[in-house]
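Encoded as structure tokens, the following chain is the form predicted alone, with no partner shown.
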Amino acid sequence: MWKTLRDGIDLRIGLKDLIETKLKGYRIPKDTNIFYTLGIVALFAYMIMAVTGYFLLIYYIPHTEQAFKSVQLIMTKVPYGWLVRMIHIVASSLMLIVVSLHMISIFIMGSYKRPREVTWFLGGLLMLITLTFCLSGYLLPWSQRSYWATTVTTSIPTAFPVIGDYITRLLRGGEHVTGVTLSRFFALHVAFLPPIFLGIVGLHIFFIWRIGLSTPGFSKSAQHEQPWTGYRRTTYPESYPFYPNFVLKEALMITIFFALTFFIISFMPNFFMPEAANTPANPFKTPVHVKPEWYFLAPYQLLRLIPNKLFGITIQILLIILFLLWPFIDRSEERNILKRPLLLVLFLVLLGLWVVLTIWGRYS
């Protein structure tokens, strides 16, 4: 049966011709290490958060009088309702870490140099929309803890003069969280943003593809390379074919992925979830502590750390800026960045400030 169904689909589209020129006749350099993965892991995690999406819309109402109770009936009344929720919650956190190491593998390897430029531009604007996903699926629950984070959150922008109010206004659709800004902060989860990361994927992967894979900046093929004049696709001294080689070191970093994903479920179900998650929210009631979570702890400290907020916002602008714009910035041939001790120990600073931050913000 199964040869009879292969054999239709070569019929018709000509499935091993396919195979042989796009999968086996893509070469990969044979520098390539696990965080060359990175990229596909992460597409496969968005791939699960919209299956399980898809299956929690079922029965989540985006209600103020209904969200939190939809929720707790798919956590404690439907089948495996709590199963589906919390692989995508978990999924969600370990997503946004994977985005995170690949950004920064990227960025050690020297991969950003031309021609990737704007490879990485759409890397950087695919991790601030995964951000943008967690924030507005945050409130969902309508639970104490994302009612309040939230109204944190959406007040930030009023540090601006003139038009901060109205930005926060306009996230809101009011001068409070309501049920407006639930349901803005819904349309934006399942409507606007999915249709927008995709098209973004799209355009990364084109570039890719078209390109071809960059060899770590410090490997003995990157000291063959030819310095980049016009276009051409790249090609390796040594390489091995994308099907199934690499295929299958994909495979086994999603498998990877996936165990993670149900450790976590299995033996520290708390560890994305604190108490105050499972909590109605309420308005009238200010918890003593408002944190964001953990991917937002690190801007949240530093702006406890400088007294004009406005000030403290516009650094974090501006080096979000500098974060996309670094490949155009950085015009240096060296791509080994071993080779490069300042730039090295700027990236290794920067690095250890946003942990140091982060654990800061977390148990301060």
Ligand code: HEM
Given for the second form:
Amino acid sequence: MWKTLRDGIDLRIGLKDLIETKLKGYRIPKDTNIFYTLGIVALFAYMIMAVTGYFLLIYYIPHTEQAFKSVQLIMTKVPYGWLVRMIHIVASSLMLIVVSLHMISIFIMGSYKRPREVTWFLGGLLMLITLTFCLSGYLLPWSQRSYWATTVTTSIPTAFPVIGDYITRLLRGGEHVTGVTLSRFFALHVAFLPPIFLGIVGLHIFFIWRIGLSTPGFSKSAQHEQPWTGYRRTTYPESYPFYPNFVLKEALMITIFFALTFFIISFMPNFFMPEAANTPANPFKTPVHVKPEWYFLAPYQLLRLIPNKLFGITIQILLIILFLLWPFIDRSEERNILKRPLLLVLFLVLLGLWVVLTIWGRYS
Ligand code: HEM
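Form predicted alone done, so how does the form predicted together with protoporphyrin IX containing FE look?
Full complex below, order starting with the chain above.
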């Protein structure tokens, strides 16, 4: 049966030829390590988010009177609704961890350098979109936590003179966070962001496929790389086929991602769901502590520490621009970070600062 189906497909689209030339013929340099699978894990995480999100949409109602109740219904009455919602919540945080590790490993291995500057830039946009997904999804349950966290985050632009108030009103759809804000964030979360994300992922992967994977800057093969003067597909004398060898490594990492998601759901269900997430929103009762999710704690704490709000936000915007354009700014030919002590120290200081601010923001 399977053979008949395969032969039928092969007859029509040349399946065997596709596998031989595009999958087995696509060579992965021997020096690559397990961190090279993280991009695909991030892509799978996104697919999990999309599939669970579609199921949640069947019962979720984007209305201030109904949103919280519909989420409670999903959690208590809809068969396996709790599981679908928990996967959506846990996988979103794990996806951010995977994307961050993907980005950090690419930075350490110097894989953002010429000719991969645009690949990095597109990846940076994907990171920002992933964060916007999280920010917009956060308001949807219309809980006390989501209402007040959104009130705080949407008030940030007001620090800017002239256009600040306008941006805040645009985000909220009025003076305060109301049902209009909920509708806007809902539309952003389920209709605007997915196609933008998929379009940029498509471009990101197209660039990787055309250029070919890099090897780590500190590996042997990287030392023999020729300078990039005109377009050529990167090839390495020692390589192995993408399929099945590399695909199996990716499958292993995806399985670990799934296992970790289910481990957290089974043994630490409240890890990403604090108490305030189970209280309906009350616009008249400000909670004592309004804290964003863990991935926004560092910028939030930095804003609290810098008394001048405009200065605090300007610094963060400049850091984001620096991050997106970094490969165009760092023109050094040296890809091995171990031979660039200044860059290594700067990177470690920034990473350390991010960790300290996150912990500080969480416990202060
Ligand atoms: C949801 C977000 C993302 C997805 C789905 C994704 C997907 C991928 C995939 C499938 C690969 C090829 C295999 C690999 O090296 O892992 C890759 C490589 C790459 N990614 Fe991403 N990526 C994402 C975010 C990012 C971010 C945030 C950055 C950096 C700012 C980035 C920069 C790069 C670069 C420079 C490469 C080329 C690596 C090389 O040639 O060795 N990506 N990405």
